[in-house]
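First, one chain by itself in structure tokens, the form predicted on its own.
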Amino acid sequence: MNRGPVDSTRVPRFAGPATFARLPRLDEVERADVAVVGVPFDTGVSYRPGARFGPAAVREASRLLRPYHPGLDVSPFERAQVVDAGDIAANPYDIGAAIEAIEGAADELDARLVTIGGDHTIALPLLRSVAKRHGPVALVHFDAHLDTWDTYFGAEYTHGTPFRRAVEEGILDTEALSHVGIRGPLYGKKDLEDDRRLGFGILTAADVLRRGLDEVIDVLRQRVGDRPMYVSVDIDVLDPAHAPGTGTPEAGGLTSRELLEILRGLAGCHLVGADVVEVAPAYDHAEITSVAASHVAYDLIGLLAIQEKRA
């Protein structure tokens, strides 16, 4: 039998250690099917810092999560052994060393990961680790920004470059790459041209509004097919009204309801790993951003639990 969260009828939700959803720690169980792991790293940011405090804030906000997910009709903690694997220690002064440490730690965790960042730089080592097990993976990337820029101030590894590097390294399946929620000003039209050349399809925030959730979900499912899929969620895909606590906010984003419904629409796809990044609690109000991120992570756990026997 799987070990689930602390019973909230015996221990109040506001009491006890703040593991994600009050789940057991990795060292408290014999095995783990799904592991929630934090990466408190934000050296790759280009504007507001503070995402290094994201994992702790999201864990704290996750105390109110409950064990049954009606939207997915699954009790994820019964279906799979889900644990909190703590944080990966990453060098805050050396991005290259941090990337190596994150990749190495992800390799050692014998479970499918839902990773809480941290800035979006961490997606690259996580994708490297997943690709070692599954080969090049499909990517569904929720973000206000493309994150396929080449360099920033000459740096090749930042929170704006992970998916260009991933394509260059051959760890993404370029027939199945999608951005969702893109919006806001760019440096120039070449940004979009480069992105298309790398193989990405774009569903903008305006597309979600005008085309509707069902069509957006259908486009994503057709593009992903039966391939191993990684989902990366930058919390700034949400409008600042729904996620003010982030480093590079852009007006005109998705609602938390839209994001969660799109994620639920991916049920049954071959999800092999995921991340939720760029929560910067210093800019948050009343835990709005952290609560949204905790629910995103919970939905991702639900998606993994639904197809637990498959992976």
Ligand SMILES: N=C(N)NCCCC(=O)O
The other form holds:
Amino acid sequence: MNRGPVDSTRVPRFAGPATFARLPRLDEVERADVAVVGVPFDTGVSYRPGARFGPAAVREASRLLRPYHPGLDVSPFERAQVVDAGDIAANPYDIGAAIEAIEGAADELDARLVTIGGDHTIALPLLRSVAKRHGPVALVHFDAHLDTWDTYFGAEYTHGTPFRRAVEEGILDTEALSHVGIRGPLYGKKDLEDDRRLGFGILTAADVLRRGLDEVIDVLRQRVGDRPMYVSVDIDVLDPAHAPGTGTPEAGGLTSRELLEILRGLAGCHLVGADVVEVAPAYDHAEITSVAASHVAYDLIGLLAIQEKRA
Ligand SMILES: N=C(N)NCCCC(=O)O
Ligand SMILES: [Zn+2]
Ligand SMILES: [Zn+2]
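Can you swap the form predicted on its own for the form predicted in complex with the ligand?
Entire complex below, previous chain first.
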């Protein structure tokens, strides 16, 4: 029997420590299938800082989650042993050391990870870790931004560059790379040419509106096929109305309803790991962003859990 969250019908949700969804800590169980892990790191940002406080805010907002997911018809915490593995200690003064620590900690965690950031820099070491287990993976990347730029101020490892580095390192399957929710001004047309050359296909925020959810889901599923798939969700894929608490907001984004529906549309794909990044609580209001991020994480856990054999 898997150990689930604290029972909210007996202990009020607002009481006790805020592990993700009030799940047990990793050290309280014998083994874990799925681990939620925080990476409070934001030294890679190019604009507003503050995503280092993302993991704490998302855990706090996750107190209200309930144990049954009707959209996926699964009780994820029954189907899989899901735990909160705490935070990875990442050096805030040395991006290289932080990236190494994140990769090392991810390697050591013997579970499929849903990582709460932190800025988008952290996707690179997380992808390195999944690629060690699965080889180059398919990527479904939800973001307002391409994050395939080359450098910022000469720096190669930033929150705007993880996916270019990942392609260069050969840890992504370049036949199966998608961005969803892209919008907003770029530095130049070359950004799109470079991105295409790296192998990415783009479904813009306008595509989500005009082509609709079913077609977007179809395109993504076809591109992923049966490959191992990593899902990276930059919360700024949502419109600032749905996610004000983030560092590089762009107008014209997805609703949280659209994002959650697309995620559910990936049910049955071979998800091997995921992250939710760029929640910067200082710019949030009424926990709008951290509530959205906690639901995204819950859906990702649901997608991982449905791959476990029924108990
Ligand atoms: N939010 C992420 N990951 N990247 C934004 C980089 C956009 C820029 O500074 O040009
Ligand atoms: Zn972004
Ligand atoms: Zn990003």
